[in-house]
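Heads up, the chain below is alone and in the form predicted alone; it's given as structure tokens.
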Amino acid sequence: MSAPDADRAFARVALVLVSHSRELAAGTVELAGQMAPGVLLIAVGGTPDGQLGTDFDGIERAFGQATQDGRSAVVLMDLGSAVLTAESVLDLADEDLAARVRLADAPFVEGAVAAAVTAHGGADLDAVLAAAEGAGRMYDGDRPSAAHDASAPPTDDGVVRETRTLLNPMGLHARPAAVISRMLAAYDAKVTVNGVSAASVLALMKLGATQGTELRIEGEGPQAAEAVRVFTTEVERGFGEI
């Protein structure tokens, strides 16, 4: 099990994730805390003598450093029997620990990302869950389309709109994505790229957006103009990849 760092303010809302790999678990941390630092992620893989399996002393103790500080926790699990002793460790917590941990119905790698995200933003618990559940319902239905209508007319409904050439060369990738979803939850503002959430990692990287690709960008809500021009600077700039 991973072990925090004592030395570092972390969001109110951390997350556990269990697997029955210690390597799955830790490379999911370390893919989620790439896009949020400054979320407390906590490893739970494997037996403690390193085979596959589950711990329930590891989760358990997991639970605790997750919730100390005042903080909640969302738990992602990868398989069954990480779900069913995730469960049975939660029923036999305390009720003040059982009150601010939450078990996550969500896809492991894609809810983890998803969930750091939304928590690095100062989400609450209920907001950050919500977000990891999310991410199971991304790849329902059609891929939406990266391109768009330019030529579509102006209207006077307050919608702030842009629209911009993806410069960079690797395209819309996991980290601009991420990038651009933090700096927007700092306004009060609902922004939307060629039709998908910019507040969503996962939504903006499905557009599958490359080099070359014409973003349409629209924001709505009082701090509408600030957000998109957020937004519209990091396009411009490659998302500091040129």
The other form holds:
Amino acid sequence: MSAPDADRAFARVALVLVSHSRELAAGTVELAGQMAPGVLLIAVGGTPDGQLGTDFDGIERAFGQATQDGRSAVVLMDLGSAVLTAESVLDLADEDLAARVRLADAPFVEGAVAAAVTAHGGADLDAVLAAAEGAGRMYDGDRPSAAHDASAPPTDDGVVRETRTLLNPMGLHARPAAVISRMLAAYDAKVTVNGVSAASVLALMKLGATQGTELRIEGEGPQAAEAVRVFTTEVERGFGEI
Amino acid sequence: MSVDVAWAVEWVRRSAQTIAEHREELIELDRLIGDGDHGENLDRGFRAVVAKLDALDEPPAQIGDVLKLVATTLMSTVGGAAGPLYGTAYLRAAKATATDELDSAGVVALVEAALDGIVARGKATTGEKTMVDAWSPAAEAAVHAADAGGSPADVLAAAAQAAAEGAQATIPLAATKGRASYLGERSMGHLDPGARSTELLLAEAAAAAA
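Show the other one: the form predicted in complex with the partner chain, since we just had the form predicted alone.
Time for the whole complex; same chain goes first.
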């Protein structure tokens, strides 16, 4: 288990990542942490002697650490025995802890990233859990429609619309997607990019937007204008990558 | 022999021995349709259980105390799905046996509680090629033996026999739960390692009471 730096954690919801593999748990913490600094992420991977498997006592300790200081925690698990062991720990935990821990039925890596970014935005336990579990549905259905008419004129419906060209050589990959999602969490506005929610890192990544893609940014809500403005500014500066 | 605390301790020690003896067989069964860790994990778990039993200052007062020690130790030391599954089974069985001796109905309650624990934890039902396919007929046979007026030892013998038959009956099944389910039809033709270890454990429960 990695040693969490509890002093620096400020998000209300922590994540516990339970994997059969020490490297998989640690790597997922690294990946999610890059996109959500300030969220307490605890890896519990493998058995205590470093073999593949699950560590009942390690999970128990992680649940305790994750829920310190009044935090709650969302738990992601990779395969069968990780799920069963996490459930067993929760069954035997005291009620106060059990009430603040939720086991997510979610894909391990995608769910961790979505949950971490949502927790970073200050969301509560239910919202972080929903973000993790919603990550699984990203693989259903088709990609967002590319046939959406990019040249539709603005209307008087209160929607703020801007179009910008994506400059990043690597496209709208994980880091800029996380930047967008994090940034917009601060605004009371519902923002979409090419028809998908800009609050969802995975939805943004799934756009598959490459360098030169036209991004149609639309915002609704009390702070839509500000949200769209900071968004377009970031696009123009290539999210600091150019 | 009556089914009492001494029986419970004897059952646990015999369980550790049989799992150690069948370690390689369980590893091989699990290697064929799973991740190959079942024998090693259970062996490690039961060795730890025996070490804890040996370290006790005085013998446990109730059967449930023995089974709870097994439960918590397996959960902490097995490191695979068998840990929480058997751990929950023994934990539920422990709650059903807060006494120093079991009559026939008490033995039925133990087996049924263990089955309930495995079903609750693994969410499997019969026919999915899991340890439920051994535990479920064992619980049924225990009920019948007790209804027919069998002694506690008779009830355990009937449960063990049914578990053995249930385990063998997993061979033609395609797994739909657990790691083997990833193999689907390719799991057909193989004995389920969890059903096999259940068979081994219940055989020792009967032998310890004979």
